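As a starting point, one isolated chain is supplied in structure tokens, in the form predicted alone.
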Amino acid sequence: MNFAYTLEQLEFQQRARDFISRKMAPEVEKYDRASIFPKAAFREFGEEGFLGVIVPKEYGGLGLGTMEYCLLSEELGRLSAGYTHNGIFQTQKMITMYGTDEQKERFLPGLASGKLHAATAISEPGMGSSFKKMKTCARKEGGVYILNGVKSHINDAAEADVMNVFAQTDQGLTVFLLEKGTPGFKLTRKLDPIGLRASPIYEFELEDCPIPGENILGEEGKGLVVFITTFNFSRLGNASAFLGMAKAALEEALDFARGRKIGETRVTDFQGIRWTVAELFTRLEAAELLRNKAATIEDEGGDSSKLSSMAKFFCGEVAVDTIMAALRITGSYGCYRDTPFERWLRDIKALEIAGGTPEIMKNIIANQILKEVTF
């Protein structure tokens, strides 16, 4: 494979940089603090094209891979892994790759251009990562699935126009496209989490929520080949935001320690942190190089489960410790809340958990390793 970025690709991510920074950057304590999706802010983003991506060009995207998604993700993160919106990607990803023509051309462009925002729900109280405990259920009624259930955990449930809700049916697990405004949709709760804050959590019920036929997304019984899919990709979104914020941290922590001294020694002259940071650039390196490799496969439309689930484990593990590392090297600078690290040491932990625990990451690949006859 080969381990350089185009200049197409550098590119991409400077803009995204550059707009991070002009546009986002200076409210991100406000969004985070308050718990508030910053609206406007990624509502210009679509308009400049970031959220349509992976988007294809004939329903307004930039009909790009999952690479630029990859670097997209890792800009974000930078900021605050509660700018990412997995949700926004995972709903173009799945009607993209499962939806009807007439579910791309109602939904794609407004995803694409930001005009829509969207939600994944599939966590349930007392359900854990077991789709078998899974309570939400619909019953069909004509061409109406009549839907019924409590969903929790759930990024961005009032701020989505549209939103893919996991329930099961006769036929088994199916994705349902529900849309804001439809009947028996209750939020019942907003939750306070440590993390992720710019993408509000709630915890809603659903009773007897009327959804149209026309708007599941693939086959009835089908949602677990959905799940497995488009998670695949979006674990790597996930692995991304970790590198961006632990490249940050790193990045932030140096340039302070390069201007303390202490007496006459600057902070870096000393060898016990120049070794902490040549350990940590190495562990960072091969990270993103799992990342990306993970990243070719999904592109060329190889089965990517193992490898996105080895980079959202490692690229996580390696962020925990970057960040760890970053706040020693600068030691109480660090630890006061006007500072970033403590938005990303929130994050960190908190992503850790979003779409899979580090558990669940290591049962996925030793259950992928064991099959496999050859190493």
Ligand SMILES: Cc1cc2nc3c(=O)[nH]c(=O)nc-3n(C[C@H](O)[C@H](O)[C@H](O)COP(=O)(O)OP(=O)(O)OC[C@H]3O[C@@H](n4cnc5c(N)ncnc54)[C@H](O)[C@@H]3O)c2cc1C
Given for the second form:
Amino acid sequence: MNFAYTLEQLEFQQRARDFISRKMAPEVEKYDRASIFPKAAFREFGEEGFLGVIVPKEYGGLGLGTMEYCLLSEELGRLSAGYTHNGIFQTQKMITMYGTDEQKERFLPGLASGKLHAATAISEPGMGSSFKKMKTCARKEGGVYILNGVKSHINDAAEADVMNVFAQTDQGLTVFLLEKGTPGFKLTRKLDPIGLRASPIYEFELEDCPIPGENILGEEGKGLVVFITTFNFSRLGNASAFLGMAKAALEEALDFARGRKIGETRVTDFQGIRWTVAELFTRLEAAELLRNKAATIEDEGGDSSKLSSMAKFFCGEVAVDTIMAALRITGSYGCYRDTPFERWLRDIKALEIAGGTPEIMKNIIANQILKEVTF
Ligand SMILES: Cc1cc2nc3c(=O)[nH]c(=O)nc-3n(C[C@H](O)[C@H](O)[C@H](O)COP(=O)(O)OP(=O)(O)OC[C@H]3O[C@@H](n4cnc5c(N)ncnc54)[C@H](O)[C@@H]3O)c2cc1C
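To test you: the structure above is the form predicted alone. What is the structure of the form predicted in complex with this ligand?
Below: every chain and molecule of the assembly, starting with the one above.
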């Protein structure tokens, strides 16, 4: 496997970095504090093509792969994991892989251009890590499914034009495309999370909410397959956001430390600091290679579940350690809210839980390993 980035990938990443630093970075503080979706910037991000990174060209996207999605998520993550808006890419991936031609034509061009916004609704007040306790259900009446239930912790539920909603039917777990304005959809609460705040989080109710049969995504009862395949992909976006935050924190810390002297000694000349830097960069390099191996398997059409889970778990651990150490390297500088360290700290803790906890990642990894091992 070759993990070197191509020139095109590096150019794409640089273009994203330029856009994000020009258009998003100046206002990140405002949107993070108020927990508001930066709608105008994302519309422009879509118009520039970035939101269509994985959308096929015939539907207005760039038709690129998982690796480019990872590089994009890494750049958004450098700013804040709240800017990665994984619900958009998850929904695009679900529709691209499992949608009908009509669904693709209806949703993909808008999702690629930023005209439409999307979210993922799985979790409920009583269930996050396992589908077994999901209470949201759908009963079929003619050609329509009537949904009832409560969903919680849902990023961008109020802002989304289309949401992939998981519910149980007689046939089993099923994914529905819920469109804005559908009767029976009621926001009940805006939550106040510690991190990912630029993707506001909500609880909502579905009360006799009618969804036409043509809005089922994939086959009725086959929701678990949709979930596993598309979350293998989106967990690499999570892993990349971790990498982006960790790299940005380390750069910020080293910029500061290089310029700071304690007596006659620069902070970066202390051996304790130099060894810390060496260890942090080594672990970051390993984490990036793991992410890239998983992304390569995804792009080659293989089963990435073990490596994607490893990437989310390990990049998360590395990011937590790196950001904590980076903050320490700056002394008092990083302890104030006018530096980004506080936002990165809040974001990494929230992102460890969102998209699947470290324990769930380790369960998936162990299941795959123990299944594979033959004595
Ligand atoms: C900031 C944020 C954003 C989110 N955004 C979304 C979203 O947009 N859409 C959405 O659907 N959901 C979203 N979620 C929900 C998220 O996916 C769940 O919170 C997560 O899956 C954990 O579920 P839970 O909170 O119910 O924890 P629980 O499932 O109650 O877990 C509690 C603890 O038990 C551990 N645990 C659970 N099961 C096992 C097991 N089998 N083995 C070992 N340990 C176990 C967990 O790791 C955790 O430590 C978001 C959450 C957060 C915090």
